[in-house]
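Just the one chain here, the form predicted alone, laid out as structure tokens.
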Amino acid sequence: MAAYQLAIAGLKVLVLEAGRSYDPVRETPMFKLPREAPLRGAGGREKPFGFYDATVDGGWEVPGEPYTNAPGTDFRWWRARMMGGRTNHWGRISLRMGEYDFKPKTRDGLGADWPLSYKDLAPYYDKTELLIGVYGGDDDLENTPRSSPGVLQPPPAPRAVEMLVKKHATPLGIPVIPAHLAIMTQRQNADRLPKLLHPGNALAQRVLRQSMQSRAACFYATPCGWGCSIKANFQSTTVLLPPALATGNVDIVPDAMVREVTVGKDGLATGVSYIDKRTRQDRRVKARVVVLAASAAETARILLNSKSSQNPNGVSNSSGLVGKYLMDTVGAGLGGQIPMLENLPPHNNDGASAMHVYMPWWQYKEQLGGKLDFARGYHVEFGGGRGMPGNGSFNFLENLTQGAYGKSYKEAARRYYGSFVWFDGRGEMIPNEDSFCEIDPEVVDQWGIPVLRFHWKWSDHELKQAVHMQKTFAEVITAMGGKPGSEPQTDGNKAIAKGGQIIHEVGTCRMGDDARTSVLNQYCQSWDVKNLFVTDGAPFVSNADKNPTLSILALAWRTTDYLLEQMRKKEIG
């Protein structure tokens, strides 16, 4: 987002990408059949989400680029070493943070408040949703704000299984409303939107119009996580980088592993040094302004490794808080089998690869009234139905048939396929002082760059929240006349996903009002180095239950507006 915004403003931008080049239009395997896929598309150690996953290079393990965990920690760090990074892989779930999410400490005394409020970011949510294309409804619930009229694209109709879940969840007091996903259900208006988003900027309007004209609406062919050659979903490689490059103001250097931010005697950033991974040569580039968008943990690693006599603890670290308050999303899941869904006749199950509807958090009042034993909430993502079967789709039959073969196996497959539902909770983690990353003093990667060491601890709030998730899922499944696939966990440590497993890590360079207690100001500008900015998830003060990508993009747009204004005033650059 930062490269796009700066380029259309006329600035020359050099993008250093730690991974390889990637073009989803040419490289996505989205139309390959399972028989063409290695291991029938099943996942493995080097490609955990299987052959079809758009993450063509990277994962929780990157050969030659380790990280370490402190004793007692089992944190997982996902890295996408490719152009566009994680935007190629994510679930496209685009939920706005609400008013409460920006002021959590004011509300319950825990964690910290953001130095901005919802109204500060709301205009940027609107613009970001228009730019990337997001579908969703216009529900306006407590701490679940709607978008401005005309911003969102129409949501797809709920599928049969989603309507069934809604029918049985509603009497339990659980709302089920249209989800917001960065997937286009209709083509963008390439004549109107560029003028609306970039008034008075002919260059921006031209390149954005061309980009929007190249995008098609989703026709529900394959999962978004496989990459999208028709550009119907949002990934930066199809939506932001093409128009940025079309300005003629952007150069991209792939396979460039940044080692550190360089700083001059005046305390300002002068550029960065990086390893050319193809030649293994050290290189340096100069810049008037440096913007880090390497992901929350990688950005912390770069800053902590930027040590000098001027900055013995790393750049922008006078507060000692770089790497601190690392957060992920609380995750827990449970599935079940619903007899009512057995032997369904063939029916239209078309739709986006993710949910058409979801459950926003609904117990704010009970929580405020002290009726729950944990702080903060979660939303529920769910699915089921008779989508295209793939490898492993019938692995569940043994549990229901105690073994079947031949004709009886085929009958069982027809009976049970599509009779399962699954629920995944995605909840808020409160930042704590026991969850952070630092430089491991003994380990370097294959490029000679010191690696990160992680420390991780869930608080009781997150553990109890995960138990609450599983209890809720079991109640909904039972209300549907079904049976949970397993007993809901009552031990939070067994119910909750591992740190990093949901791949929503944020924090490490929190923003704030005070340089003594934060790394960045509210515009994601370093307190210590005024021409250094961060536009990934590192500035997050808290990690609301809303998936972070949309907020990262909106914050990045706000940051670049501020950056450009500072340059116009000659305050920086």
Contents of the next structure:
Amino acid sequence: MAAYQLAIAGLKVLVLEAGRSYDPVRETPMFKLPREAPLRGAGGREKPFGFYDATVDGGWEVPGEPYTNAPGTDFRWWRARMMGGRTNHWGRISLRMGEYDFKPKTRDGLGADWPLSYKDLAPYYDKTELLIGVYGGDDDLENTPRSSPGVLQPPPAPRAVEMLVKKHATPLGIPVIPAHLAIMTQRQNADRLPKLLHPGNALAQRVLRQSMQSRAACFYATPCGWGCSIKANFQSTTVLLPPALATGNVDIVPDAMVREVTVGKDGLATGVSYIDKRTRQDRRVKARVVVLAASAAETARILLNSKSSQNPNGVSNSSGLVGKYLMDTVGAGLGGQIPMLENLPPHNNDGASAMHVYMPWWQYKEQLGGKLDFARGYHVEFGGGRGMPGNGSFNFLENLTQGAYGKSYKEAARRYYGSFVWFDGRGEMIPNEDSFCEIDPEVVDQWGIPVLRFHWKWSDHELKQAVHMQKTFAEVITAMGGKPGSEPQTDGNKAIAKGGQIIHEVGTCRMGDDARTSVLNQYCQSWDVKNLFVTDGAPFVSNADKNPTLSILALAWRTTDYLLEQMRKKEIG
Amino acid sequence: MSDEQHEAAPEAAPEGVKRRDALKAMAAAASLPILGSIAAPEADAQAKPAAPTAPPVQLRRGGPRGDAWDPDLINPKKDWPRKLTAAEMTTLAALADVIIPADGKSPSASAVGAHLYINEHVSAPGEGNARDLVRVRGGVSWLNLESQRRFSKGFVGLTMAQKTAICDDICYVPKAKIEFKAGARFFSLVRNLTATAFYTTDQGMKDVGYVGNMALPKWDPPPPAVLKALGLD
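Next up, the form predicted together with the partner chain. The previous block was the form predicted alone.
Up next: the whole complex, starting with the chain shown before.
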């Protein structure tokens, strides 16, 4: 986002990408079937989300680039060493943070407030949604803001399973409303939107119009997580980088692993040094302004590794808070078998690959009234039904039928296929002192760069929230006449996913009003180094249940507006 | 043995080819306006004359390296050497057909190459695959021994009733007698591999009634018959 915004403003931008070049238009395995893949598309160490997942050169491990965990910690760090990084395979769930989410401490006394409020970011949410293309409804629920009229694209009709869940969840008081996803259900208006988004900027209008004209609407087939060669969903490689490059103002150097931010005697950033992975040579580039968007943890790593006698704790770290307040999302899931879904007439359940509806958090008042034993909420992502059979899709039959084989096995497969639902809670984690990353004192990666060591601890708020998720899901499954696949967990430590597993790593360079208690100001500008900015998840002060990508993009746009204004005023650059 | 050739035969390609052609056509349609807009004069009054866009060279460079961490997803390779012998494959094909026999709706597992997939799986690099190779290989030996012991013939030569007599003893680990636990774990693995192989073929997907993986001009609500069955009408 930052590269796009700066390039259309006429600045020369150099993008350093730690992974390889990647072109989803040519490389996405659209319409491929499991049987065409090795091992019918099974996942493995090298491709944890399945063979066709868009992530290459990454996953829970990256060869030659380890990270470590402190004793007692089992944090998982997902990385994607490729152009566009994690935007190539993400879930596309694009929920806005609401008013409460920016001022959590004011509301319940926990965590910390953001130095900006919802109304500061709302215009950027609108613009970001128009730019990337997001479908969704116009529901206006508590702390679940709607977009301005005309911003979102129409949501696709719910699938049968989604309608059934809604029917049975509603009497339990759980709302089921259209989800917001960065997937286009119609083509963008390439004449109107560029003028609306970039008034008076002919260059921006030209490149954006071309980009929007090249994007097709979703055709409701082939998984988003594999990438999208027709550019119907948002990946930075199909939506932001092509128009940025089309300005002629951007150079991208792939296979460039940034080691540190270099700083001059005046304390300002002079550029960065990086390893050219192809030649293993150290290189330095100079810049008037440095923008880090390496992912929250990797950005912290770069800053902490930028050590010198001038900055013994790393760059931009006078507060000592770089790496601190690392957060992920609380995750817990439960599935169930629903007899009513057995033997349904065959019908297409693919849809926009991701969910069409979801459950926003519904108990804000009960929570504030002290009726729940955890402080923050969660939303529910769910699905099920007649998906494409893949590797292991019928392994459930063995237990369900107590060992059927032969003709009865085939009959059972027909009966039970598509009769399952799953629910995944995604909840807010409150930042704590015990969850952070730092530089490991001994271990380096294959480029000689010291690696991160993670420390992780959930608080009772997260553990109890995960138990509440399990209980809720079991209730909905039971209300549907079904049976949970396992007993709902009552032990939070068993219910909750591991830190990092939900891949919503944020924090580590939090923003704030005070240079002593934050790393960045509300424009993601370093307090210490005023020509240094951060535009990934690192500036997050809290981690609401809303999936972070949309907020990262909106914040990045707001940051670049401020950056450009500072350059015009000659304050920086 | 030339597994890949065998494997290609039962899984005819035409449908896939058609899909790819359709995709190409759609991609071409989507890209047409770009060319048009480069040629067209810029409508905005403040615009400079439209210059042809610099090709995004950096995005085009690269491409998959071709190893396990960066495989070619469009042209996948699964050509690692197969490890099972012809005799083992014959036994596995027979067992797969006991698990998924032909019926009025679809062919048997071996007819769509399930045993070839089992060989692909147990021969693959990876610790789990190596473990499964031992279990499958050991299980095949045991199965033939047990067949000899009970009926004085290898498993392949047994009647369906004889095969079923053995499989009934090993078809569910929790209920298997102690002397059949190992055999039951082998059967469990082969059943799951057979099901994966069978239900990922066109015939298997058709058998359970999977409908999808096709480009649609718009997304419609579920059909009335489905809504009726769910009480949603």
